[in-house]
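Given as structure tokens, the chain that follows is alone and in the form predicted alone.
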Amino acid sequence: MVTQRKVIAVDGLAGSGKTSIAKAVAARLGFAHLNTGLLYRSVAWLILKYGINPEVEAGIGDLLRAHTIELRLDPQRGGRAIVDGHDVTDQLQKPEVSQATSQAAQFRTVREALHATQRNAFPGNNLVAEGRDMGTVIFPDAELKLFIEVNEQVRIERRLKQLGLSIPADEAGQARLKEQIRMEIIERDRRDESRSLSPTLAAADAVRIDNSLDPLEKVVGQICSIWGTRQASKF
């Protein structure tokens, strides 16, 4: 059984900046940072390693039953992805892993296999938990639920930076690359928002946070202020 602890649930679509925000809020409050995306990326990493089709649920189910995936708390109070006893965290940011993650995460077999791992992560620690369905499915009783929003252009720029892609020198090349990223974001959003199981939607009681223009420190300060006010209201 999980001991009672405080949970801040942070949800948002890809490229919203929720990971940076969650990590910084956790550091400010002294909470552990639960990046649930590491679990789904670990599934994708296994899929690619063993040549499984990421769009066929049955094969993925067999794969998950044959391997173990867990999160371990590191000294910075973040998570490390452990697959079959080996730390694979540093191998999870490749573009092909991102693509397979989005494809596989739509399946009930995958999401249900990871539910308990998420809910039971880092026992005894207060959490800032971030992902796609933290406030709606994994931690529906979280004391604070956030949904991070950002405009399209900012998401494109962040995605380019995340992928480490070289920007073409000519304007036409830049435009083509940005349009490619834009279409990838649109397709990923469509999958995340429209899937029948655990779609990425703001919880009814979530606080919406615009992360388009303000510096990270200001956004983190805003969230910590909201958290402090809610805690003070209990007394």
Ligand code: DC
The other form holds:
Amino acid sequence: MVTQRKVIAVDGLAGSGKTSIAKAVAARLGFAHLNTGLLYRSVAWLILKYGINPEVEAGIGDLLRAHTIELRLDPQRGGRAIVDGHDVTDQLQKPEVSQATSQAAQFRTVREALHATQRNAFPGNNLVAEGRDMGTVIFPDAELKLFIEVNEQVRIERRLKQLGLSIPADEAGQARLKEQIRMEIIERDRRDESRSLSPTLAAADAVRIDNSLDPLEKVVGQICSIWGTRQASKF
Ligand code: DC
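Now that you have shown the form predicted alone, what about the form predicted in complex with 2'-deoxycytidine-5'-monophosphate?
Expanding to the full complex; the earlier chain stays at the top.
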């Protein structure tokens, strides 16, 4: 008998807090945390390393055929991105990598090349799979699908913290900076939600989770209780 592993799909826009949520839910349930952004970031890392034009799909296709990208589960540190046998995880959060990732993630060649790697990652483990199209494309059969949402104000504050910018002392300066960040978020969302392949959208059967106000433990508790109820209702 083939035992199908259990999958919780977690999707959401940038800055929604889905990584913290996915990691904590996985730890609580004893599932592996599959962060698919690491795979897209690895593609961008290769693009930058070999000086490939991130806007030319054919060149990226050649690059992907010549190199290997995989995920390995480290018992202490979780999922690691392995490119041509080397662990590159710690190099993947640089701004230039993020920038090239969002360009490369639009291409069919890239999305198709990573499809099976995501589907087959961490064999034998139940998964909390996090990304942009987990519930819609990669794990349409997931037992639970979540779409994480957060209000604009919270995302602006989080992005400010992430960028580590010094906050102007005067109110007008603060307002200008916040407006700048707000425009950046709107533009990024527009790109993510409107791309023709795998746009970031909630699956029709996804549970929407508001991550604006409650502390992480509360949100994680809420999700684990939804999971528990779903599992119990199967018997
Ligand atoms: O989640 P993240 O910030 O690590 O994602 C980095 C980029 O990869 C972002 O531009 C969206 C893209 N991505 C994607 O298109 N599909 C995924 N499943 C995961 C990430």
